[in-house]
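Take a look at this single chain, the form predicted alone, given in structure tokens.
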Amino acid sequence: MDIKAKMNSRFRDLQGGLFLNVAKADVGESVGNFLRRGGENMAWADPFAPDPAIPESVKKVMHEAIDSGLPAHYVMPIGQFELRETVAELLTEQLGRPVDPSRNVIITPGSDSGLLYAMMPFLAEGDEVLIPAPSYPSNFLNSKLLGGVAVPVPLSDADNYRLHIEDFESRLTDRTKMVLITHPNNPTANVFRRDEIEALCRFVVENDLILVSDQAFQDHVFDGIEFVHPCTLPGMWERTLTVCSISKGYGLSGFRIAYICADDHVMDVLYGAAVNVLGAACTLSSLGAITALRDRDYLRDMHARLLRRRDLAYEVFSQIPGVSLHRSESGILSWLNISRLGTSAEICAWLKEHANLMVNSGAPYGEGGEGHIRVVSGCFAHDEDARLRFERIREALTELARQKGLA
């Protein structure tokens, strides 16, 4: 029996690595098998992994909660009120406008589910989604899973992946429903500037579109670059869904806590289907997240650590013959152009064999991704441990460059 023939076309061609190799590091058993063989993972965007990363203040609250027995029980499917209240206070400060915890915020079990859920109410069969590329692979796949059509809007390495509104305008059709951005961008780690965001938002308003802004990496923007929240610009509050997370900014990826912020007319619908689609976020993680979000000293300390790490990664990787990169403007990622050395798949395989490290192939990140690799430079708690791995990458790729006559 060909069971896949009975599946709908949105899912039928998906591969989870059981029968064919899958390039994405977060699909199937590829990472688990590599780790069991003694390899190390720098492919998951998980700050400080695999080292301990929970602040003492958060540990204390969670230990006390376990002793009380409370975490054995559900929170509301829309999220525990105190956590929504904490998120709303933070958003009110960031956005400069009131955010109501009972009308504008919903908690999701991680930003991946939050991103899919934010898109879900809007896309019907054949609706088109304009997505800057390269970008987070889920942006493209989510569109397909919901019946939509992902329309890549290419960004260029040459100008550090700036948005050019004419590239959006040239791809606009009568089926265009949504624009989806990852801001700051993943995998390129660049931050879209005010003029780019303002032009994009005018385009969204003028063409009566929806904007989904995935801001999972917003907490750590470097070099004094202004971060502009699209939902604060004229005409955008009522048509923007903002998806945020504690995974990247607070180094608590395993907590699986994220949130969506939106106008109450949108949120009413999200509240209505939350129990069917999201279930409820983890009770124990919710309690820990409240303390983490209120601990501003921890966030400042983490920012300083990640800035040092960004500079260290750039220092080492910029020495590799045949490799180029921009200095990352945010977060925990380094995006390396390795096209002179080989394809993305070839370089990932080389690093697994010669550096015993797994990094991300650029190919799954869409147009402009091939010829690049993504390295999660925020892995490992201590800079000296990270440097050792960066040097292994440098040495392995330098040897390859020598073989190709580039060094």
Ligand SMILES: Cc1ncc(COP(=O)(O)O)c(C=O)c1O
Given for the second form:
Amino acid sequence: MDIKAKMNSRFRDLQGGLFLNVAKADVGESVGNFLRRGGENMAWADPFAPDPAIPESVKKVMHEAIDSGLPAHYVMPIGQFELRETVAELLTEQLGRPVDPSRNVIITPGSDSGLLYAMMPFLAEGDEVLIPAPSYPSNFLNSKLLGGVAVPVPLSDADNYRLHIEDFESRLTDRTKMVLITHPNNPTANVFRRDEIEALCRFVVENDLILVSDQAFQDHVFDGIEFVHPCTLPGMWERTLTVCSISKGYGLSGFRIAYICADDHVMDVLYGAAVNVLGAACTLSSLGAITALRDRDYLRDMHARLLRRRDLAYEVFSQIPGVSLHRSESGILSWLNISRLGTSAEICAWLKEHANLMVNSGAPYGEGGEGHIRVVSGCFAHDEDARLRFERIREALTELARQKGLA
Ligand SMILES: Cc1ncc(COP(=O)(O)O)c(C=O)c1O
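Starting from the form predicted alone shown above, please give the structure in the form predicted in complex with the ligand.
Below is the whole assembly, all chains and molecules, this chain first.
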């Protein structure tokens, strides 16, 4: 039987993972095998991995919860009330407008499912989604899985990936339904400035579109750069779905806790199908997340650590001959232009062989990604451990540059 023939075309051609084009560099067993042979992973955007990272305050609450036996039971499919309340308090402060925990917030088991769910009510067959690229690979696949068409809007390394509205306008058609931004962006780690976001939101309103704003990396923006929430701009509240996560900002990716914030009318729909699509988040980690989100000292401490790490990565990587990079403006990622040394896949393979490290090829991040690699510089809990890995990358790529006559 040709079972694939029975599948619909949105799924039929799937081949097993997010970064499959990297010759299975970081999916499934290939990761396991590489790690078992002593290789190290700097390809997952997971702060401080693989080291232990749960803050003490959170551990204590979770231990107590386990002892009570209560986390054996479900939370509501839209999210545990106290967690929604905590999120709503935070959002009210960040957005400068009231956010109702029972009308404007839904908890999702991670923001990967949150992103798909945010797009789901809007996309019909053939609807187009404008996505600045390079971008998080899931964004392209999500559009396809929902029957839509991802339309990349290329950004340029030369101006550190700024948004130019004429590039959106030239791709607008009568099928354009949505704009999806990753803000701050993954993989480039740049933060879109107020003028860019304002222009984008005017474009969204004027053309009656929906905005999905993936803000998984919003918690650590550096150098005093203003972080502008698109949903706060004129006409945007009712047409924006803001998707956030505790995975990156709080270093708690294993908890699988994230949230969507949106207007009541949108949320009615998301609440309506929550049990069907999301199930519910984990009860134990919902309890842990409340403590983490309330622990401002922990977030401040994490910010200082990640800023130090950003500087360390920039210092080491900018010494590599033939490689260029911008100083990351947010989060845990370094995005290196390696095009003078080889293709993205060649450089990933070289680093696996000569530095025993797995990093991401830029190619799956869409247009403008080829010629780059992404290194998760926020890996490893201790700066010295990270520095050793950064040095291994520097040495391996410097050797390659030497062979190519660039050093
Ligand atoms: C930009 C971006 N958004 C969302 C996610 C999903 O994260 P999670 O499902 O852990 O919230 C990721 C994970 O790498 C990401 O990079």
